[in-house]
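Heads up, the chain below is alone and in the form predicted alone; it's given as structure tokens.
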Amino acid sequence: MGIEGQRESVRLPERQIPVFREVDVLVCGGGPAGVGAALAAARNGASVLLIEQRGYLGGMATVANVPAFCPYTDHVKPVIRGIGLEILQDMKARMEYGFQEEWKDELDWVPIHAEVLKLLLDEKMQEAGVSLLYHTFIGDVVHHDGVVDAVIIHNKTGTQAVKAKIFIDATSDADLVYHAGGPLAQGGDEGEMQPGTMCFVLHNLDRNRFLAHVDEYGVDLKHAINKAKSEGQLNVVRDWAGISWLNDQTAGFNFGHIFGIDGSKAEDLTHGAIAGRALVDHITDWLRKNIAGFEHAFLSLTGEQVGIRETRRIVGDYVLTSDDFQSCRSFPDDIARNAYFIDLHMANAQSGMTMVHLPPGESHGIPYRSLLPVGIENVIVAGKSISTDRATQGATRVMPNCFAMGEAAGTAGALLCTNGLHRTRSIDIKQLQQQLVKQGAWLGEAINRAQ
């Protein structure tokens, strides 16, 4: 046995790792950030490989069945445009007629049909010429002097290496930066993190019957939940349910918290999966017995994993702060904008939620420097693990923002390769911004007007 407090270890024999592929841009992770990055890089002429640990793309929208996209607008205009808006509109266009009519003019809180989204994203990758490798995850990184030489991947084939000029970490947990030894932050001052949620889908509902009683229950079930909690019938902390109706018989639910989950640890994801399914069973049983229109609810799907809101954040060249958020600050190197509110869920059953909203029509910039991990020369990070303080991560982490950050990262990667540059800090920011605006991105009035 090992020394007390230390784990026993084994030594692997030295071996040669075969190179699976060498590309201009390697994108690690197939959530919204990775999708935006891969499409943008390929559309700008780079050879691109995207690796994803599941058998499909979409991240939390498809893996965890998060039931709706967070807002794309600042309540006045769309802030998330470009690839992210393209995907939203294309998904809506593939939905059934009733859904299209209900949501045709809406860009905020649009329900997600995971199967439609999976197929749509496969097709977009094929059209753009992105190479895909599913059922594959990062096991290690080969690096020296702040330069990543290769990512070591594991899958059913075995252990292989992928070499690239530019690497994009869209893993949402900063896995690539972690393996490369980059500095990281995580959680609050005491390591506390937001809880996870096991989202789920119910069929065989009667939406019209539910709406006839909505004043009694609350549109988000708030009245019914608080009553049930006070009577000891419902064991949840959150006092409202996110319900996203796909049609009059089917709805997705973001309801309930699983505390103490670190999404960067396999043992915690295991606990979250088991506890999450048990909680969904409890909630569904309560819904059937107490909510009009849910009497015959059929549980058809729970997330493949518990939904994760927060894990690692990189320490980047610039740390985006809550002061930047509340001041609606813009930066000379802005590559995206955020209007979503600071949305920090309670870290435990006794704490509260923190929500800070910006005024309608306002947003803040996300600088390119916040995508660059300190000490690493050829990696760009996109998604919820960019360089922010904890409060601001509660705003920038959502899926529409991830599309936008990913598009910026992929575009930067392609431009660097085109210009023969292999250091991310060598980018011509004006050229990057000009190309993003050309692709339809919104970087604020000043930058968009100048292009």
Ligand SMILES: Cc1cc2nc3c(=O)[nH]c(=O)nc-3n(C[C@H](O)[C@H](O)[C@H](O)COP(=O)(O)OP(=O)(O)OC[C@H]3O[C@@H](n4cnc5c(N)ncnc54)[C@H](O)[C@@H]3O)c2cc1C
Given for the second form:
Amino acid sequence: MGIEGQRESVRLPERQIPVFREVDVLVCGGGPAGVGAALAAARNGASVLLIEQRGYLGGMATVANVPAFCPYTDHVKPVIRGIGLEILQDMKARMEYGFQEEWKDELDWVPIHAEVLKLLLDEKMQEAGVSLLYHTFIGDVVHHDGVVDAVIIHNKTGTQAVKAKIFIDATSDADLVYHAGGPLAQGGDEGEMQPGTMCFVLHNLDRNRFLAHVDEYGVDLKHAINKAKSEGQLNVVRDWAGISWLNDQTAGFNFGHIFGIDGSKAEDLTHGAIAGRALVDHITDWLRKNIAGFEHAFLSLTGEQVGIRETRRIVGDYVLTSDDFQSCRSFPDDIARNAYFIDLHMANAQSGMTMVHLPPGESHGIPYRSLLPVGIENVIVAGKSISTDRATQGATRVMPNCFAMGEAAGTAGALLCTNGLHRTRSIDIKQLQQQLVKQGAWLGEAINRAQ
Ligand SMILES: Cc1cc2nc3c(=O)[nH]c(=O)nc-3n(C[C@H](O)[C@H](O)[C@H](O)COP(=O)(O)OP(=O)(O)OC[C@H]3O[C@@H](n4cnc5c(N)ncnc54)[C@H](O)[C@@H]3O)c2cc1C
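Since we've got the form predicted alone here, give me the form predicted together with the ligand too.
Let us now look at the entire complex, which starts with that chain.
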């Protein structure tokens, strides 16, 4: 034992560990970004392994029960297409008749049925030939001179290594870049971060009664929340509740905030889980007693983990800024586009929300360079933790965008391997864009027309 800084430490004995698998493209994390990446890489001919710490795919949608997909459109046309749109439409097609009717022409704010999504994603991976390894945590990397040689995995079998030519970091906390010593940013100037939310599902609701009450008496939920807050009956900060109806009896809720947690720390996730469940119990009790149609609410599920909006961001070859967002800037190496608004939830109970919308029909580009961590040669980052400033992450982080970034990362990984290139910056960007457009991606008028 020794003392490292202020903390006690122990020395791990050096030992050989077995290599579990060697593949072209290793996808780390199975959220929307990892799903897009794995499917795209496998469909483009690469051997692909996806490692996920849970026993299913979907990320925040299934792990934290985030109840709806953010808009796929810019309010005029779909901006997120390709694999993301395929998954949305395939999920809808498996839902019950009433849901299909209600949502058939909608691409924005479509509610998520986590169980339908889990099964759908398992099947898609099998069809595409992606190898899956669930219940496995990536805890370290072996690297030299900016090249990652292997990730170190931990599971019931023990500790093993996985080698790959290209690694895709879709952990949403940039875990690979963190372990490889790459440059990272986190939160705002004061270290402030968006709060987490413990999402939950209620059954036994009466949607028609709820809506009729809102219509007839004008007592919408917002007013009821504000009244209860002012009377000290409801301990939430915002007067907003995201309710996503799966059918007339069942809805997913994105309601309430847990402040002051850093989702890249297990202690904080633990606190978030405990505080989150207590808050859900309090909210459900209040809904039952105060909201028409919710009298018999049955709490069927809270997230396996508190939903985490913000942790690490990589510092990449390009840092996408809020000026790029507001100017709807395009880049020569765009690999996706974002039309979602800057949606920064307050960092503490006293601060406010920051919301900045783009006009209908407008979007900005997400350049390939923002997926490349400075100083690391064979890792592509996709999803929530790409290289942006804090405000812009508040927009790019949502699930449809993560599918699109993942699809680009996976396609890039496969193209690199096919061409015998194992450094991410060797990509032929025109070839990548051409392939993405062929797969259905929208990269903006200019790029799509040029293909
Ligand atoms: C409360 C809340 C509400 C939200 N509301 C919406 C909304 O309404 N609509 C919307 O579209 N978006 C919403 N978002 C944003 C969105 O859900 C996430 O930003 C998005 O899921 C990020 O996708 P990702 O693929 O980057 O990461 P994630 O979805 O976080 O997935 C990462 C995956 O990697 C796995 N993983 C992480 N580290 C490791 C490791 N070391 N080893 C193995 N596996 C690992 C995780 O288990 C997880 O499955 C919300 C987020 C939160 C928290």
